[in-house]
Structures are given as structure tokens and as C-alpha cells.
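As C-alpha cells, one chain now follows by itself in the form predicted on its own.
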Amino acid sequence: MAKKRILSGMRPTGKLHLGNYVGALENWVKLQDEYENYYLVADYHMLTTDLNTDSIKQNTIDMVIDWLATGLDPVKSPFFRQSQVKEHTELFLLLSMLITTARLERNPTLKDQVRDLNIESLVYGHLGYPVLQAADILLYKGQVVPVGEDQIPHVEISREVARRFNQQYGQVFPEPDVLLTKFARLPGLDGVSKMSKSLNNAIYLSDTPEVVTSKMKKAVTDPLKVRKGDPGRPDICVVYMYHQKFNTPEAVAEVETGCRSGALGCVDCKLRAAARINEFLSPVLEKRRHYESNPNEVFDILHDGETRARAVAQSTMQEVHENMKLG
């Protein structure tokens, strides 16, 4: 039986975090064995809330190295930027002709956008990015959508014009479905907000064990815990959250022990996680080292990534036009 497919993507914002890798890219590695997977550059969705496109090679390179780093196979699976495959952006005024800009209008995750974002005027390309990402998925005939609930309005928009356009035209498009994925989503140093670039409370995957200590020392813990011996509430300590995801079972348990009793430090906590999480990263700025010193194997990938999925969406294109009787 052949594997179905699935259109995953970023957009470039650099290199990556702890968080991106726990919310996105450690799900991507393992549906890679199990699906015909694409992963996409999207550098024109950058454009939704951001114009200046003076950092996106090197953020894109920084990005796609991050992949490679942490287990993406470009083998299996084609690295390709939208802006280098054209076809992204055809489809995407075809198919937005078929949706209308109340229903883009009613996108809950636009809302949520326009409201964290402070956007008082939304351009035309923010309101139609959802169109644009159906088109990213349908050129591909991607069959299911790993996405978080918050997500799946998106997947519906997908579904939507999929299906007015074969009723329209004819069978061209399959309606991908969701594949509910419950992301983690990994808290930043401050131990208030998720982890972020912009909130400044990231560890990277490109950080050096040096570094990465450093950070981890300056983490938030129980406002409680002030000293050695008294008694600590892991629950609530982002440290505690870190051993959670990179430490064995058994040290997580000693860790929660030790914090409730008194018995374990704030220090010896916080240099405890540092070391696991810097054998976490070991291999992956090993593999980060290779390709920043051959960075033009990255852009090797990248084209014969682009030549693969450039070949899919032309294909694709082909069977819309003689469904729509263009040219």
C-alpha cells in the first residue's frame, strides 16, 4: 500500500529552538517513516507580517540545517522553498477565486493573529494566507494534516475550496484530512511564556554546552525555593518541566523527590538539566558543524529538493488546466 502524503512546512525565521524542535520537528522526524513527506520553505508566507526579506536566505540556510541537525531525511523526504517552486503561487490564484473574503474573514486563527499581533490594517496577502496554504497542500495532493486543534480551521479552508474546485472542474484534488497531533509546547527560561525568539527565553539547538549552562543558571524557579532545604513545587518550576522532556524516568522521579523534600538545590537542579540537555545536542551541533562548513551541500538539497517537488506541482498543474480547459 502506498503511503500517504503530507505537506509539512516553516516559515524562515533563522535558527531554531528547543521549543520548535519539542512543538514541531521531533513530530517530524517520526511521520517521516510512516508518510511520503514534503517539507516546505515558506518564504512567501513570510511576507504576511513581515516585508523585509534582507536576513531570509541566511534564516532559511540557518533553518534547514536545524532539520538536518535533528534527524530529517532530505532522502526521503524533499527540502524545497515555495518562492523556487511557481506553481505555489498559480494554484493560489486559482483557488482563490473560489472562497469568498467573508469566509476568509470568519478564520478564528486570522483573529487570534490580528489580536496578538496588534495588526490594525490587514493586507490582502495576511487575509488569503490560508489559501495560500491550501494551495501548498493540494499541489502536493496531500492527504493529511498533522496539526494542533488550533489548527484545524485551516485543514477546513483546505478541504473546502478542494472540494468546490472538483465540483467545479472535476476530480483533481483529494481532501486532506487532519491528523490531530497534540504539540508540546515547551515554556522559555522566564517559566511565563512559551519559548520564543522574540521573548528572548530560548535555548537553541545550535547553543554550545557553555551557553546552554549559562542560560539554564539564569532560569526562573519556585519563587519559594529560595535555598537549599526548603521544600520546592516542581509542578510549577520550568527547570523541572526541562527534566522532564530530556531526562530518563528514573532521575525525573530523584529530581521531583529531592525538590519536595529540600534535599536537591535550585543550582544542582539547573546544572543537572544543562547537562542532559547538552547531551541531547551533542550530535546535533556535531551534524550543525558539518553543514556550516559546507554550506553549499545545504543549497545542493535544496535544489534537488526544488527539482523533485517542482516535477509533483507541475504535474498537478497539468491535470488542473485540462480540467479547466485552460490553454
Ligand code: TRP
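The form predicted together with the named molecule, contrasted with the form predicted on its own above:
Only a single chain is listed, so you will not see partners or other molecules.
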């Protein structure tokens, strides 16, 4: 049986952190063999919230290096930038006729963004964000889209638009399903909010062992455990969560018992977590260094992926044109 097709996408925000890894990338790597994958750099989507494009190229390189360093294989699956496959804009335009502005205004993810970013008046392109995303997915006839919870409304809009197109012009597109990323939220070093670049609470995949250790030392733990000897509550402590995510089950059990009894001090516990994360990051850093000194390889990978993606996109657009009796 043919493998199902996955379309995975990320906006190029630069170097990725452990939260991005746990929330998305780790899952992408796992899904590599079971499905036919397409990896999209959503550079046009960046424009919806930031018109300044000075760092978009560097941010793309940094993100793609993290994809490569954590094990995504560009030979198996193409990596490509939305802006380099013109069919994205074309399908975006056609799909934008198939959805009402009222429907797009009801998008809860948009409402959250408007509130969080204090957007006073919305640009037309931002309202259309999910339509561009639908074009990203449908152009490759993506059947499965691995995303976090905040993206569910966008995939729902993709399904509606696909259905609408098929009703109007005949069956072309599958309705994509969400594949929800499980361990979706890794808290940041502040212990309260989600790990995020803007909150300055992140450990990056590119952080050196020294940086990881010094960041970990500042992590916020159980406030009632002041010194070694005080019993602690691992379940409310972010360091424990890092152990759970990156350490062995035996080590996690040991941390839990030691924390609860008080025998384990936070300093020691943090050093153990940092050591384990550094062990995980060591091969990542090594691969990263290779691509950092050979950025041309990264562009070769993108150009190759863009050629492959374009072939699929063009064939879909041909079907679209035929069904719509255009040309």
C-alpha cells in the first residue's frame, strides 16, 4: 500500500529550542519512515506578523540546520521554502475564493494572536493565514498534518476549503487530518510558561554544554525546597520534567525518590539534568557545526527539495486548472 502523505511546516523563526524539538521536530523525525513526508519552511507566513525580512534568510538556515542536526533526512523527504515554489501563491489565490471573511474572522488562533501581539488593525494577508496554510497542505495532497493544538483550527479550515473545492469543481483534494503532537508543551526554565524564544526561558539545540549547565542552574524549582534535606515536590518542578523527557526511567525514579525524601539537593539534580541534556545534544552540536561551516550544503538541500516539491505542486495545479476549466 502506498504510504500516506504528510505535510509538516514551520515558520522560520531561527534556532530551535528543546520546546520546538519536543513539541514538533522529535515527532517529525519519528514519522519519517512510516509516511511520505514534505517539510515546508513557511517563510511567507512570517510576513503576517513581521514585515522586516532582514533576518529571514539567516533564520531559515538556522532552522533548517536544526532539522538536519536532529535527524531529518533531506534525501528521503524534500525540504523547501514556500516562497520558492510559486504554486503556493497561485493555489492560495484560488482557495481564497472558497471561504468567507466571516469564517476567517472567527478563527480562534487569529484572535489569540491579535490579543497576544496587540495587533490594532489586521492586514488582509494575516486574515488569510489559514488559507495560505491550506494551500501548503493541499498542493501536496497532504493527508496528515502533525501539529500542536493551536494549529487545529487552521487544519479544520483546510478541510473545509478542500471540501468546498471538491464540491464545486470535482474531487482533487483529500481532507487532511490532524496528527496531534503528544508531549506538546515543554515548560521553560522559569518553570511556569511554555518554553519560548520571546520569554527568554529556553534551552537551544545549539547551546554548548557550558551554556546548558549555566541556564539549568537558574531553573526555577519547588520554592518550598530551599536546601538539600528539605523534601521537594518533583511533580511541580520543571527540572523533574526535563529528567522525565531526557533521562532513563531508572534515573527518573531515583530523582523522584531523592527529591521527595530530601536526600537529593536541587543543585545536584540540576547538574544531572544538564549532563543528560548535553549528552543528547552532543551529536546534534557536532552535525550543526558541520553545516554551519558549510552553509552552501544547506542551500543545495533546499534547492534540491524545491525542485522536487515543485514537480508535485505543478502536477496538482494542472489538475486544478483542468477541473476549473482554466486555460
